[in-house]
Every structure is written in C-alpha cells, then in structure tokens.
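First, one chain by itself: the form predicted on its own, in structure tokens.
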Amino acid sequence: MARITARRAESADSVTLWLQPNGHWAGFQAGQHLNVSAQLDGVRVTRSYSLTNASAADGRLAITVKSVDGGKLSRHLCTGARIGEVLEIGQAFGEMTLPATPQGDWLFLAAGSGITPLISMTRALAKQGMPVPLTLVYWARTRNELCFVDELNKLAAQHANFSARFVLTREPPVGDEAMGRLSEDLIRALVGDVSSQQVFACGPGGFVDSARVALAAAKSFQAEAFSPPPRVIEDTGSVQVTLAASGRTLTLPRGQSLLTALEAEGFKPASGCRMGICNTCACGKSSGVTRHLHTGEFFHEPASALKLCISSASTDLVLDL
C-alpha cells in the first residue's frame, strides 16, 4: 500500500504523485513501472505506470499520470485523488533499465506519456553527474502537454553533455522547438550520425516502429510501445474456454483478446497494464491453441503460459483460473 503525500501538475494534462510505501515496497531501477490499483464505483481497478524520480532519500516514489479520455483510473488520479488516500501497488517491474555502469553515446526518444521511464532514467544520470553523453528528443502534439520542460532545460544547462529538444506535431514551433513527426531525416537534423549511439525509445506503439526503422543504423535500440499495436487477428466464430479452478465453461468468440473476452462474461482476471508488459494477466494454459494478437503467431505447447491481454482462443481451450 502507499498513501499520497504530494500531487503536481506537471502539463495541461498530466499531474505526478508522490506516494509513500509501506515496508512491503521492494524499490526499482530507473526506468521500470508499477501496477497501481484503487476502488472505483466498487469495482477495482488496475492501470500501470513508470516510475518518474531516480530516488528519494525518504523512500518515497512518484508516478506521472495523463489523464485519458475513458481511463476510469488515470481520470481519478488526476482530478480526484487527493493527499491522504491510500492506493494498493504491486511491485515494480520492467526490463528497459540503465546498465550497472552506462558507457558510450545514448540517445532517449519520447512521445507523450513515454517521457516518463526516461526522465526517471535522465534524473539517474544526472545524480551521477551526467556521466555518458546523453540526448533526448520529445515529441508532443502542442506544447501545453510537454512535461518537465524547465526541469529538462535546467539539466541541460548544467551539463554540457546532456541536450533535450522539444518536437511538436500540431503547433508552429519556437525558439529552438522543432516540428515533424519522427523520421530518419528529422533524427538526422536534431542528432546527426547515430551510428555510434544507444537508443531508448518510448511512446504508442507506432511511434516506436517508425523509430526503430529510422535508428536502423543505432549502435543499439530498445523500445517500451505504450500502447498496443495494430491487431492483425480477423478470426471469426468462437470456442469453448474451460476455467479449471473455478469450475466454469464460457463459449467466447476467437480473435479477441481473452482478457476482453473473460470480462464480457462477467470473469475478472487480475489484468494491469492490457499491453502485454507487466505479466499481471499471465495464466497458465493446460491445453489448446491460443494466437499472439500482434504477431499473429500461434502457440501449440500444452502446460504453458500465456498473457490474456495479447492472446485469443484459436480452439477449445482450458486455463487455469
């Protein structure tokens, strides 16, 4: 459990919380996430979410939240949460992490909410002292919804080998803002030759293909899609889903998510993060053929495991819930 202790507006949009663990809380690493779960019109919910500070002296931890558009709990945290309330969270997880001693040229690309694994990771650096050359491009639509902008600036200032530029897709740039949707050309313009550098890159999920196919000639390039992308599943007709713990059958429809699909018969999985990061859904699988909803793949293997929120039935199945 953790309690609110501050709360900042950080842009038109987003607001960080500071929250206070209890002694369960193990830490994390810049650049990793957590499930954070509240009570929400008697149904509980839970959403994932980066860890936006490097450290705290007093253990504490800080979450940058947007509010979206139907997201039940991001609206909450963002308007209706306030100092005091206790919210449950779940250990912090995560692979996109800065190595033990980080050496050579790096690179950080962001869009929207993907700034915020990476300014957790740029605030890590900076309290070493900025010890590697470092670059981060952010792109947003206009520049009311830029977060940590004076923050970035001020870095930016005090370390001669950390730059941040600022990359709007909806508004006329100033000053030394750019415009423009990610492209080797525009990467080419803001950094130049990135044979040489270490990406990190993070935003929705077409934001992180379109980088990874102008960072072809990175050094190195891991990326973290905070949204899904396009599902290429057009499965039709639907199969019997045998939950073995509970003792149930449903008849669910192939081609869709068996996290959405469990829902709508009323079944609530533990779920975060619905993108196939956090393993919250995961589940085991005693026999069946379940279909990855990104890649199209299909997976035979009986006694195995399988994330809901990425999977659907492609045969009669039977999982263990």
Ligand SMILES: Cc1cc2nc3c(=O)[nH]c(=O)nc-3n(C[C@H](O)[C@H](O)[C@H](O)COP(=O)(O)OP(=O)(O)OC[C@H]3O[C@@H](n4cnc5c(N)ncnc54)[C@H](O)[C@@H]3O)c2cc1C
The other form holds:
Amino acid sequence: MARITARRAESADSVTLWLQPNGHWAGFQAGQHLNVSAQLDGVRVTRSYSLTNASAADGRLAITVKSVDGGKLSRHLCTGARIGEVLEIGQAFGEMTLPATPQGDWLFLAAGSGITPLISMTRALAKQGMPVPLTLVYWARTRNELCFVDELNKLAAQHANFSARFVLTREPPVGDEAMGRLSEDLIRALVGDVSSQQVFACGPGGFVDSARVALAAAKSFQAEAFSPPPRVIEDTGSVQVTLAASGRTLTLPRGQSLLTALEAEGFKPASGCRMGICNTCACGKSSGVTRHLHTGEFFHEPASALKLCISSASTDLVLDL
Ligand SMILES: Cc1cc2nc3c(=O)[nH]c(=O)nc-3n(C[C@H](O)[C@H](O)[C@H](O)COP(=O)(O)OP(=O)(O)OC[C@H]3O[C@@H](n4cnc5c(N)ncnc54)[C@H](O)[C@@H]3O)c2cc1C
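The structure above corresponds to the form predicted on its own; please provide the structure of the form predicted together with the ligand.
Then the entire complex follows, led off by the chain already shown.
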C-alpha cells in the first residue's frame, strides 16, 4: 500500500503524485513501472504507471499521470485523488533501464505520457553528472501539455552533454521548438546521424511503431508502448468458457479479450497493464484454442498459460479460474 503525500500539476492535463509506500516496497530502477490500483465506485481498477523520480533513495516514489479522455483511473488520479488517500501498488518491473555503467551516445524519444520513464532516467543520469551524451526529443500536441520543461531546460544549461528538444504536432513552434510528427527526416534534422545512437522510445503504440521504422539505422532500439497495438482479429460468435475453480460455465464472445469478456460477466480477475506486458492476468488453460488479439496467432496447447488481456477464445475453453 502507498499513501499519497503530495501532488503537483505538471502540465495542463498531467499531475505528479508523490507516494509513501509501506515496508513491503522493494524499490525500483529508473525506467521501471508499477501497477497502481484504486477502488472506484466499489470496483478495483488497476493500471500501470512509470516511476518518474530518479531513485528510491528517500523511500518515496513519484508517478506522473496524464488524464485520458473517458479514462477511469487516470482521471481519478489527476482530479479525484487527494493527499492522504491510500493506493494499492505492485512491485516495480520493466526491462527498459540503463546499464549500470552507461557508455556511448543515447537518444530518448518521448511522446505524451511516454516522457515518464525517460524523465526518470534523465534525472538518474543527471545525478551521476551526465556521464554520457544524451539527447531527449519530446513530442506533445500543444505546449501546455508538455511536462518538466523548465527542469529539462535547466539540465541542458547545466550539462553540456545533454540537450532537450520539444516538438509540437498541433501548435506552431516558438523559439527552438520544432513541429511535426516523428519521421526519419525530422529525426535527421534534430539529431543528425543516428548510427551511433542507443535509442529508448516511449509513447502511444503508433508513436513507438513509427519510431522503430524511423530509427532503423540506430545502433540499438528499445521501446515501451503505453497503449496497445490495434487488434487484428474480427472473430464473431460465442463459445462456452468453463471456469474450473469457480465451477461456472459462461457464454463469452469470440474476438474480444477474455479479460474484458469476463469483466462484463461480473468476474474480476487480477489484471494490470491490459496489454500483455505485466503478466498480472496470467492464468492456466486446460483445454481449448485461444488467439492473440494483436498478432492473430492461434494457441492450441491443452495445458498452458495465457494472458487474459491479450487472448480471445477461439473455441470452447476450460480455464483455471
Ligand atoms: C508499461 C506502462 C506504463 C505506463 N506509464 C504511464 C505513465 O507513467 N503515465 C501515464 O499517464 N500513463 C501511463 N500508462 C498508461 C496507463 O496505464 C493507462 O493506460 C492510462 O492512464 C489510461 O487509463 P484509464 O483507466 O484512465 O483509461 P481506460 O479506462 O483504461 O481507457 C479509457 C479510454 O482511453 C483509451 N486509452 C487507454 N490508455 C490510453 C493511453 N495510454 N493513451 C491514450 N488512450 C488510452 C482506451 O482505449 C479507452 O478508449 C502506462 C501504460 C503502460 C502499459
């Protein structure tokens, strides 16, 4: 559990919450995320958020949340959550972290709330005196949606090795801001040759896909998408899903995530990121065929594990739920 101890508006639609976790919290590395749960109208809602402070040194942790239109937890955290409220948190996880001794050139690409793991790593490098050259390019639709601008400009003034560029997609640029969506040409104009760059990119799924293409010539490329890729399957009809542990059989639609379908029937399986990253919704399957919602791949093995959030039922199933 973690108590909200402070909150600060970070942009027109984002808020940083400082949390004091209890003794079970095992700390984190810059770049990692955690699952956060709150009870909303009597229902437990869980989503993933990246840590935005640089280290666990003072025992507190920070998350920066962008309010998503129609979003359940982000809107609660941005507008409803008050100092003193207790949230449930999981341990930190995630592979997009810096090596113990960073070397070579680094390029961070952020869009929207994708700035969060990258500000944490930027802060961590700044605390080490910025030991490697780092360029951060940060996209937002409009200037008032950008977070951490003053801090990033200050870090750039303090560290010759660090530069930050801001790019807007829906507002004319001012000063050294740039304008336009991510493309190979824009990257070349802002960064030059990328062949020596080790890239971390973070933002919505579409942004990460564009970054992967535009940065194909980079030395290395690692990315984290905050929104799922589009589903590729259009299966229709329904199947019988038996929940072995609960002794119930439900009629569920094909072509929809098992998580969403079960929730619609009133079941609340444990869940987290809802896009196949965190493994919180993993469960056993004893029989039947499932499909991966984002790749269309079929899974036939009888005794195997699946993630409810990215799997849909293709045939009748028996699940260990
Ligand atoms: C590993 C990871 C780390 C993340 N870190 C952060 C973070 O540091 N800060 C942050 O603000 N968010 C972060 N997110 C996104 C976050 O987990 C939620 O998806 C987001 O806050 C929306 O949740 P919600 O309950 O408000 O919306 P929901 O009620 O789940 O969704 C409402 C509507 O918004 C759409 N939607 C859901 N998520 C997004 C999104 N990310 N962008 C645009 N539309 C969306 C849905 O398709 C739906 O139509 C992260 C996601 C992942 C997977």
